[in-house]
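The chain below stands alone and is given as structure tokens, in the form predicted alone.
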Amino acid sequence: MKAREARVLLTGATGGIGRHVAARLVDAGASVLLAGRSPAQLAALARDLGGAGRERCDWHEVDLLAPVSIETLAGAAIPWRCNVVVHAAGAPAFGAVSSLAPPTVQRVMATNLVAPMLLTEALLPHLGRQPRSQVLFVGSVLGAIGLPGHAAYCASKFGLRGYAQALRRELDGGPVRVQYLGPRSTRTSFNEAAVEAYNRATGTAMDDPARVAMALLRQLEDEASERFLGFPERLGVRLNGAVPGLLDRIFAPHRRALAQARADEVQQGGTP
């Protein structure tokens, strides 16, 4: 679908990769419903976005913790005559497993996981009764290679990948086009200083948020079922779906770097 059909529902759009999603869609001529917890944020966001000779931003406020928030954005989305849903709202959960609390899994895969389906379950009528329409989930390419430190992320991602996976194929033939986006580490506030401090220690790439945004709009017009970004993730992903076990080696700096931290951390007095 080109951009300027689309009428594009974009959760987490306030975020540090969302904002530049839709900044790119607008730019490209799409309209956009901007989705977040804070009106201040998207009203603001909303008027950037919203200059002379651009679609005109519309904006809604939702809690994708609460099932009845996220009924009542699919209520909004439907006369706004959304034909696409941008999943791009996540939740972080970075540490040893040994020191994650269970509130924090849960919000986890609250947020990445258990939200995106309901939304996408809400509006799945609608959206088939449009020409054409289109779901994308931004997902990582956490959702295809297990990571030490991001397990529980991990889980959330794969569950997700799955999701729209199964979902692609139950709907194959009919006007929902399903998608998947599974970008590196990128650099925004998502990521806390320890995950930027393992990286560091790993050797792993970041990239700018305005290249995920760029790569979400070409995918959205290529209508690609799934891509992933950076080398060597993409190897990666490939050499984990083929010889898994490969990468458990590969990995070994990785779980050195995370037992390290928490070595570091239990001596300043964390939490052992």
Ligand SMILES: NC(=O)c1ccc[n+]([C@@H]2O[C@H](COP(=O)([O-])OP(=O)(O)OC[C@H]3O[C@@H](n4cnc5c(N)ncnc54)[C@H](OP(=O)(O)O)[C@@H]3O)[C@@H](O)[C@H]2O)c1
The other form holds:
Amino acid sequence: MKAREARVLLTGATGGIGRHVAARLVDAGASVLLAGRSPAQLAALARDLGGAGRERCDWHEVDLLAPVSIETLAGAAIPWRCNVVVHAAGAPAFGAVSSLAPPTVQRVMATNLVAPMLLTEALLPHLGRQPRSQVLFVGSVLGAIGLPGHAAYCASKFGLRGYAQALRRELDGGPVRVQYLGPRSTRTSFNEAAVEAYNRATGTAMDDPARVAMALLRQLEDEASERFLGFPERLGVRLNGAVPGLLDRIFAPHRRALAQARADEVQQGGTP
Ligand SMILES: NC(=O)c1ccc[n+]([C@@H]2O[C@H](COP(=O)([O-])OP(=O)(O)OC[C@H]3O[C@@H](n4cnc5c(N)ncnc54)[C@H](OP(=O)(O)O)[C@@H]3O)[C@@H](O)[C@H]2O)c1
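Mind giving me the form predicted in complex with the ligand, seeing as the form predicted alone was just shown?
Zooming out: every chain and molecule, the one shown earlier first.
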């Protein structure tokens, strides 16, 4: 739908990508309900987006790790008359599988996969009553390519992509359109220094969050089902889908970069 018709519930609104998405949406004429953990940051963001869009920007506190908080958010978004949900909240998890602590694995799966599922399900009856509505999941290129050092994160985003695809097929023919956007690595505080070093060592490009926000606005308006950002990542997604065995052979630099990241961490006093 056109942005000016959209009343968007945006999770992760205070994040590096979320802030740009919120600004692009408001600029394009959408109303936005900003959702995040920090009331102070949300209120400041709503104020900053101000100007002509001010009356079109509201906010709501949510902790996506708490199911009751997700229900409360859905309960607020319904009378606010949301007709678009953009799931942009997310948690990172970088490191060799042998070094990932169980709470990290649980947090990344709960934030990136379970929370968007629960929020979507709480809102579906409402969305299904709208003439048209959209659910847009911010996934990742790593929801379609398994990368050394990102196993738990890949699991969460592959899962999210599978959920989006199944839901899209389940709801086909009705008013709810389900979409998945897969950005590649993006310059926000989501990526710790070790990820940036890994990206440099493996020649992995990083996008500006403003570019992701532009792509998201475009996808909202052209209603594409699934889109991945960046080259060669888009080609990688296609090849990985068609002939994953071929790609298995190209990740030696990534394994080396991961081992180096681990060695650096140990040198800086981390757990061996
Ligand atoms: N940056 C990348 O390289 C990249 C690449 C591809 C895809 N993505 C995806 O893009 C999305 C946004 O990433 P980003 O770079 O903007 O990350 P970010 O700057 O770290 O922002 C993450 C956002 O998620 C929110 N969040 C995390 N846990 C939450 C919880 N339990 N309850 C409520 N909100 C929570 C954060 O809220 P607080 O402000 O309260 O912390 C923040 O607003 C994520 O889904 C990420 O997986 C990122």
